[in-house]
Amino acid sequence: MTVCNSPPGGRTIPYTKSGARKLILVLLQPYAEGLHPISLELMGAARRLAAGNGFETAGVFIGGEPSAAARTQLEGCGLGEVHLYLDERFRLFILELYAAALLRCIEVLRPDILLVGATPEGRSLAPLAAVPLETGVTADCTELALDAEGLLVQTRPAFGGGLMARIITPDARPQIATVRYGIFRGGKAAGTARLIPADAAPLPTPQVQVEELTAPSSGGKEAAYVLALGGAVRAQEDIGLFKKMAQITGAEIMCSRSLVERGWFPQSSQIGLSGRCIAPRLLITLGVSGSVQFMAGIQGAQKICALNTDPGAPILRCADIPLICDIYQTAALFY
């Protein structure tokens, strides 16, 4: 299914695919003493978009300082060039304050598609610059491309994961993606980029006002061995079977969105597209059927091995070892 983004109401710096540049805008997103992951992932994904198409690729970088590991990560991304809004009252995420700073940067540099990542402050501002600039956004996406034309196919579950749609904004411009952390490798790095300040001078008053301030979480990506538990656990107290597994190979229990509906694990612990996106090194999934959603946020896994009785489940055909067998009695192995 291919639909079309419809622009909404407002105008300030609206401007059409006949005034783009061929060019793909990346927000590089600070974080703790570096960049965010997701900045890494997109960077990846800008490159490789552009190779080929005549494209174009810069980052935009809005924060205080950057620390020398942040400036080192920056001259070293592959992208052509990084625009620097540095300012003090950066150092703290205002939504009102970085809106204006993309903003310019949009005014300046009129790129064609602008890549950003679906954290919180993400998921924030990229609608609150699609409005001025009558364009729209596709969240959320699990697979980026550039059709013949050159427009940015975004494609992303729809229908609660019964089909994947494939969104395109054929007019208005910039085209604006976000993307979940963990869908995307980061690839290699060739070359470094030019890195030059901006102004994004004035900024507005902000609204709020932060009066404290709580470490964010790290997304749990870093687990190395994750175990998935599915549909086929038949009941609450049997999850206490799969701890011995999990134990043994040092892995984190996690779940589809089934044992959450059923109250049995809080939605911290989800894998998809509704809960997180996983790269680690190993899944080991019980029971789990593979639907879209589940499967767009396990893309990251670098080895797959599935278990379960149907033979018809699609997370076996996409494994690197499928198993058909009962996680009961696979289980009982362990004890």
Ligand SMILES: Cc1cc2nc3c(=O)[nH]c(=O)nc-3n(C[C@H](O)[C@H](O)[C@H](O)COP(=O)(O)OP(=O)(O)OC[C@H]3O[C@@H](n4cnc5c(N)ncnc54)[C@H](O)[C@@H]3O)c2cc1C
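Starting from the form predicted alone, produce the coordinates for the form predicted in complex with this ligand.
There are no partners or other molecules in what follows, just the one chain.
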């Protein structure tokens, strides 16, 4: 079933399908010294969608003067062009200023599609751009494709992950989708982009005065190897048994929601729809059933090795290496 995320035509809307340029615009978000990894993933997604479909691609970067590392990433991003909205006032993320620049960019370029990383900043900006443009936003997409008419089909879990909804924006433009980190692999740069300094037009006076911002201590660094513990773990003391496996394989221990609900792990360790999306080189799941909600968080994993005693467990059907075995017996091999 495909549903529509914006009101049908028949009203005056700022610009519609007929007034849009066949352009996929990607918001390139600054992060630490370079670009946020989600921006790299979205560049790859934009290039794949555009290929053979007559679309052009472009990026928009809003920030202070980019560092040398960020500039290199922007130049080599493989999008046709990157529009730079640079201003010292963009050094801090002040929503009203960023929204004004993004809206200005949309007004000038009139893209058909806008892709935004579902970072806290992206999640705030996308709806703020959508409201004045009277278009829709599909949040937290797990899949993007173009249909025969060139409409963006935005797939995301709905009703608690019970079904995957396919959502379209038939008339209003741009079609805006936010995407969580770790969904699209292969953000490798594929060519040189033209950097175009842009004029942000007069910026509003912000209502909020930010004095200082502190980066989160984890820095959001992603592990290459993850060991995910599931509901099969019988007691909190047993977690120690699996730590040895994690140490030997150099993996970070994470879990399904079952163990967060039991209070054995913090929410930040939870993988899935209401937890984190991960994209490790190897994910080993121990006694995880493979609910749709859990699976929504592991789409980006390059290889999955799943251990489960039940041959009918859904995760075994999706795993590259399905192993029907007892996790306690397996853990004992490491001692």
